[in-house]
Every structure is written in structure tokens, then in C-alpha cells.
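First, one chain by itself: the form predicted alone, in C-alpha cells.
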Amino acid sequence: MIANRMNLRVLGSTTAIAAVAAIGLAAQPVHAVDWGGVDTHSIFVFHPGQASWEWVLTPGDHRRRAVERFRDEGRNCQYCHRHEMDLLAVIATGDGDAPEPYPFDHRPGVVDLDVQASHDGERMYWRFSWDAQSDGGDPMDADHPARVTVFFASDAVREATRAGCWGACHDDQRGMESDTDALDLTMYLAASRTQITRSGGGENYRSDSELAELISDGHFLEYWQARLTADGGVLPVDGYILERRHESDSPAVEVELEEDGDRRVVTISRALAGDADTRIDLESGNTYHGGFALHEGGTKGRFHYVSMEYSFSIDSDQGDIAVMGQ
């Protein structure tokens, strides 16, 4: 596939992350921000089950009226679901509208996530806080009790404006309904494929030159992640999603973890200026689109909690979240 100019690799190996932690980058303090003067947005994140992008667009799977609103009327997910926490909470039990063949009743279906964002003219900062959840004595990922992620894109990624990171969740990737085990697909965007069916896009990849053009046009999702470790540390992770999920060998983000009893508080930041083709320039006056994800209680893979789509605007109140300078 495309020869990446950032020397990125597919998510999986933790060798490079361990190297970063070993030289102390993960432990560096994030620059001072007066969080007391920054608005807090209380966002619920929920377990989505096997509800893929294709599922969302298919009448008979998703509620027909919801599909009409989404596909034909141009509505986004929040239009129907922002006040349906009770409906979304039961997906994890296997009794919700979205399919979940492997219920995990011992974990909550919804987690409250407090989100703040600011910048100092040079860096953007995201601060997340939430209550740690019990792993029920059976963590899927014993090495990482929690991970918190912010995804975002420019207007070029239309599905991000409509459904946040949901637009990168397809029916044939790992753990999803049409997963064949043979392909081992991660998150990807539909534009990276020449054909998409109800079962997903498979390996119908566009050419390297077409993928490079998509990157040049800003058609990718960037993500920043703080990955908590079992020994009380935290690791910085970042990358981008196009034909697959890529993880940077040298993260540009800095992370910081505070814990107060069962309350986790994580800050993630990076420079406003992107230093590579797949790192977005974050400019004053612009609006970006994406969402948030939380792996909590030792969950991994698709067994995470996700938000619906959220937009954020820098030095403007045009988005759901206003990222104002200090």
C-alpha cells in the first residue's frame, strides 16, 4: 500500500511506544492551562455493539425513519439520538437495536465523559475526566486499563461531519459482523476503497497515487490517544485513518495523567501546526469534525465507548465545542 511519508505503521505492535516511554516523553508535564476558566462539556459515550457504517445506512437494520433522516435528509446522529441515553445504554446487554452477540453485562453501557479544550496560540489541549470502571475481574486488556481518544478531520471527510469516527467503522473490520478473520482489517474510510457493499469495502483498495491524492486533499481522520498502563503510567499515541489505521512511530502529542481516587483525568496536546501531511494544521477560525472514544475497564478493540459526532471551532463558537485561546 501507500508508502507513508511519516514512517507510520499499522496499529498493533507496542515496540515504538515502549521506546518513547523509555526516554521519558510520556512523563513530560503538559504545558500549564487554567482549566478553571474553560467550559466543561458533559458527553455520554456508549458501547455501539456491531453497528457499522453500513448498518447505519441500511433500512431494516437501523430504524427506517432514522435511515431516511440520515441518508436522505442529511441529518446527523445527534439529531435523533442525543437524548436517547436509555436506548443506547442497553446495546451492551445484547437487547438494544444495534447488534451485540457478545454482551458484557458486568460493564456499564454508558460512561459520562467530561471534556474541555483550549489553546495557547502554539498548542491545542484536550482534557478528559471520567470515573474508572470495574473490569469485572476479567479485563480484555490487562496491560492497559483505559485509553481515551479524540478523532477529528476537516470538512473534506463528509462522514465525520455526520457521524464522527463512526464513518471509519465498517462491517468487515476486526470483531464486526462480516469479519472473516482472514483480512484483519482496522478502521478505514470508504473513499479509500473502489467499492463498498453492505459487508464493507474489503481489500478493494484505491491505488497508491489515489490514496496520496486523498491525503493531499485532507481526506483522512487524525487521532490523538492517551494509553494508560497497568503500572500507573500513560503513553502518547497518535496517527491517522485512511485505508487503515496508522500509528506514528514518533508521536507529536504529549499526555499527562492525574488520578484522584476513582477519577481519571487525562490531558492530550500537540502543536497547532501540523508537521506532516497527515497531521492537520489547526487554525484559528476553522471548524473540525470528529468525536471521542474511551476504552475503560480493560476493554479493547470494538468493545469501547464512543460519542456521536462533535465539531470544534478554534476561537469561534460555530462548533459544538469552542476552543478558545488563553
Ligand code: HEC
Second form
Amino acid sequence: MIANRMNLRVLGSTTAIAAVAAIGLAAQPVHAVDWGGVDTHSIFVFHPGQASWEWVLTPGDHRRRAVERFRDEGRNCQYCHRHEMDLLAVIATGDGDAPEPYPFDHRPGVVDLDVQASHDGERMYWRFSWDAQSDGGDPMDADHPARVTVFFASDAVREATRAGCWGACHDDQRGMESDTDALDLTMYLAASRTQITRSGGGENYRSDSELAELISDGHFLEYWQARLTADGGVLPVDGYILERRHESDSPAVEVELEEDGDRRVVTISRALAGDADTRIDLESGNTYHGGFALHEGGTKGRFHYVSMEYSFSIDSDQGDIAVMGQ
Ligand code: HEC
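Go ahead and give the structure of the form predicted together with this ligand, now that the form predicted alone is out.
To see the whole picture, the full complex is given below, headed by that same chain.
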């Protein structure tokens, strides 16, 4: 049964590639990758409500046993949640354990996301495909129907290795449960603060020199994003997260969008070598840790779909996703 489903998946994506290739003849992509030979990872992303890092670590908010197994027994989120789609799908409707004061039912709680990754010795390429979702006539961001983001860190960011996105999602950020409106905090890592409580790290910032040292130790998350525009285009966006989210003025990533009916197909690529302190060198044999986020149906801010933690490794199968050369 599982093998059957996987075959269908592979067939499905091959068909999509054929259709896209036919459309693509007029405008050849700058970097041609043969996606037909690259494994497709069919994962799901779900709406997490206001379940912050602090929420998942607090017994009684998150299931007590889950917290114990995560904190004391070293079990990562995927250990329990790899197949828990139904459980996580109800957060969007407000029926989950995770808080969601603005439940919605005209968008799904879970979206299937197909992920592929490859490199050609010069650049690394991600390819994402998923079904466009309706905004129900009520987009939060009418200019951007969708955004897909991959973020990653070296193993210096321990919480990213254990919990992906949750390492950067705190209870006092914009729109979260402990947001006071006064702070307007974007995503940050715990190491950027001198103190963190159940409501997050607030403005307990470490000094500039301490933050600079964290960056030189590789203690930050890098992110690459393809931001779809209402006129059918796509914008490259990248940056890093430490004491807040920093968006680059001149992104190093390149993006391409090919829409095939309701299917959105996006590639994001960047040179393997990082050209700044806050751009990670992607080296053969190394493993990187992070996850994926999808804003679909015209959503913005925290109203995205996220994955649990995923790792990828260049030229090796040590991570969840092997990024092999071609
Ligand atoms: C030992 C297993 C286990 C681990 C490890 C674990 N969880 Fe959970 N998680 C659960 C269980 C059990 C529930 C509650 C199920 C229910 O509500 O019926 C839950 C609930 C949740 C919910 C709320 C679901 C809802 O319907 O509202 C979220 C979000 C969540 N977990 C995220 C995480 C994240 C993020 C991590 C890693 C930091 C993690 N979990 C680690 C077992 C686990």
C-alpha cells in the first residue's frame, strides 16, 4: 500500500514535470536541473496556531509526557508527530490543544508539500510543489498569494536540530499569545536573550559583541524564500534570524515559478559557498538542520503552515534529505 502510494507520487510529479517542461520551452530556466532523477519527499505542513517554543516545552500546555520525552529522553518532535496529520489539522479550526483565537475553516489545516533538493557543484537547488489553496475571498495579504520558505542552520543551533521552526518561534512574537503589541518582535533564537520565561525572551537582548560572537560561531538560522506576487511573478527573499529576523537588501537566492493549473512549482537556489558571515557555506559531507514554511491562500505572519524538523546533507544520506550532485 505504501509502495503504491509512493509510485503514484512519483508518477504524479513526473507528469507535472512533463507539462511544465512543455510550457517552459519559451523561457528556459537559467539553471537546468534534471528533477526527474531526484527523490521527492512528500511531507505535510500544518497550521501551528500559537503553539510557541515555550508552549511545546510547558507540561500541561503540550501533553506532559510529550514534554518529558522531548526534554528528558531526547526525543525530537518528529519522533511522535511524523504521521500525526489528523491531530495537527484541527489546530486551524480552534479544536486543538494549541491556542488559536482566530480559527478558520475556509483554508485547510494541513497542506501536502513535495520537496526535492539537488546541487550541481556550484549551486544548491530546492524544488517545492503543492496545490494552491483558495483565500476564500478574504486574503490577509492580497499582494502575495503564497510564499514558500526553507530555513536551516549548522548543528550549532541545537534547538533547530531538535525542533526545526520551533527554535525560532516564541510566545511574545507578533500575533502570539504573549504579544503585548508594544514590542513587535519577529522570530528570534533563545541564545540572543539573557533570559527567557514562559512568555518568551522579550527585550532581554545580549550585547552586540555577544551577538557578533554567536554569528561567528554559526549560531543563527538562514532562510530562503520565494514570494509569489499577485501578477503571477515571484520574488527572491533571504536573510537570517538571531535576535530578530533580518531580511537581506540584496538576496543571494534566485527563484523560479512555474504554475501548472492549481499546482504551484517553485525552485529556489543559491551558490553553495556563502558570501557573507550570515550565509552558510554548504559543504559536501555536512548536515544542516531546519524546516519548511508555507504561506498559502494569501496568508501572512504566523498564519502559515510549518513542518516539523528536517535535516539535509550534501552528498550523503545522513540527514532526512540527501542532496546529491548532478
Ligand atoms: C513523546 C511524544 C511527543 C513529542 C516528542 C512531541 N509531541 Fe507534540 N504532542 C504529543 C501528544 C500526545 C499531543 C497531544 C495530542 C492530543 O491533543 O490528543 C501533542 C500535541 C502537540 C501539538 C498540539 C496539537 C493540537 O491538536 O492542538 C503541537 C503543536 C505539538 N504537539 C507540537 C510538537 C512539537 C513542535 C514538538 C517538538 C518540540 C513535539 N510536539 C514533540 C506528543 C509529542
